[in-house]
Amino acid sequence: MPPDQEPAIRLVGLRRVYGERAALEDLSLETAAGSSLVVLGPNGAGKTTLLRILATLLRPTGGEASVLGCTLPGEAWKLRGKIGYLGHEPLLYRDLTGRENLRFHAKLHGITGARAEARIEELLEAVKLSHRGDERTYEFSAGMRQRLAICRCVLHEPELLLLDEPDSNLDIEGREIARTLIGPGAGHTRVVVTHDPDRFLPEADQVLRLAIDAPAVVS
């Protein structure tokens, strides 16, 4: 990273406390714009509780998060549109159409109009769903959830992606469409967690191992 490039993240510290016990401890690292963070580790160390703090929506027990510039928790507000996050849950409702989650989606980010739905069609027809569009979600496959989620966080074109098992549910044609999406290269910087290093290592500019009741290590 250049010396004079303020980092996309930049964690000094950083702890989250459930109970007693540490899901993060003591963790450092700086990460530069527009490039890929993988994270990885075993179940209960802490990788998802890292991505929910870098996306606002859990509080870190101590030490610094800056994200996009960003001081956390107290300039979440400023944060938010310029981050997409795919968790775990597609974060669609089910009773709606594919075009109408996504238009929904748009109003939150305040994209109306010709040009929401111009942006709808462009990415309904990257993730080859545009003939599904009309289908209430809940008669969906699990892929095309996830196909869709994948639109619904890039929809607002953010400048920080926060994918959590992106790969989950996708066949490898799905791969291959969502790696359009939200792969390396596209400007966004990427933090990914995922238990397919195989997969995702080849991509990394910057690789996170966390352990449980072990340090972690920044490569």
Contents of the next structure:
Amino acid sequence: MPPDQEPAIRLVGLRRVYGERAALEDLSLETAAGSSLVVLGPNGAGKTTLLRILATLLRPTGGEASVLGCTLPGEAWKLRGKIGYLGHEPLLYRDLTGRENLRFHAKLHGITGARAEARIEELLEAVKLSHRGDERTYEFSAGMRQRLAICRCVLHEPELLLLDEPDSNLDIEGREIARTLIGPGAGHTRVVVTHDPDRFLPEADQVLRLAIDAPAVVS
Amino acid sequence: MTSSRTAFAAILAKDLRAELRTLQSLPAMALFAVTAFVIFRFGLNRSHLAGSLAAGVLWATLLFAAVLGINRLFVAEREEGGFDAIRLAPIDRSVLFTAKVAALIVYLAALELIAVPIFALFFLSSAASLPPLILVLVLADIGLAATGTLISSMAVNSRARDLLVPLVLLPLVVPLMIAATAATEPLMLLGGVSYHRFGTWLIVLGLYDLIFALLGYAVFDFLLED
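Having seen the form predicted alone, could you give me the form predicted in complex with its partner chain?
And the full complex, kicking off with our chain again.
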């Protein structure tokens, strides 16, 4: 990272506890803008907790966190809208159609009218769901829901992508489609949480290995 | 930041569209109210009610029917990730509170469109009390919706949601119910419609609405924190 460039993510001694159990302890790292950080670790190591803190969905218990120049949690309000978050849940309403879901999220992000419609059609076309876009999402398979969730995640053209197991439920074709929207080289800074290092390590600029009851290792 | 008006309209339209498609709350609320009126009619063995008894039967029924809708108000946000989606968006989070209050007011109005005429048919000798009753219904609905939305958002993360909502909500709406029944009572007297202290109770209802709407608006952001 050039010395004069502000990191996209900067963590110093980050800590998060649930009751008496520490999910994250003394985590420090800097991630450059436009790079891919891959987060590995066993279940319960704090990967999802880290992602939710970066997404402003969870407050850190201690330490410092700065994302895209915004200090968390104080400046979280400035950061919202710059993040694309793909978590375990697709954040889609089952009783709305695919298009209605995307329209809803577009409006929440201030994208309305013809601009919203054009963006929605572009994304549905990209994930090959145009022909199913008017069906309610409870009729979708898990893979189709994940494709639609990827559309939801990038709909507002975020600067930072926070991806928790982005390939889950996707077949080979779906993974290739996902790669075009949330893969490296699309200009986003990416944080990818995964249990599949073979798939994501080749595209990592930085790797964070979290462990239970052991210090995190950044490489 | 997305304009609050756009976000409000999006959330309200989403809720109403989902309810129209699934009919998860309104039919249950309406069916409960109608069943309760039938039980009151045969339980009290009266074909005509007046005064405080009429007002009590009407408001007790509407309140318990409303609890069914209040219980389900945030279920989709909880189970389908709506809370996270809204917390990730560049919007004032209090918009979710105002949109849910508006959605609940629509549900209550729809419930009353069905329940109040049936109540009148079962228990009232004339419909003269109904036009002024609309004012009481509107003010009580606002207060019930504000309090219900606040309690529902607190209870939705609990596994005992169905138990918590009535346990916490009912004591909080006692003042609202006292004011609503007191305002309704003179409208349903045997001798005809009276407006004795009607205005006073409307002011009490208005004050209750104001307090709980402001309270909900002020604390809702904190309730959304994980």
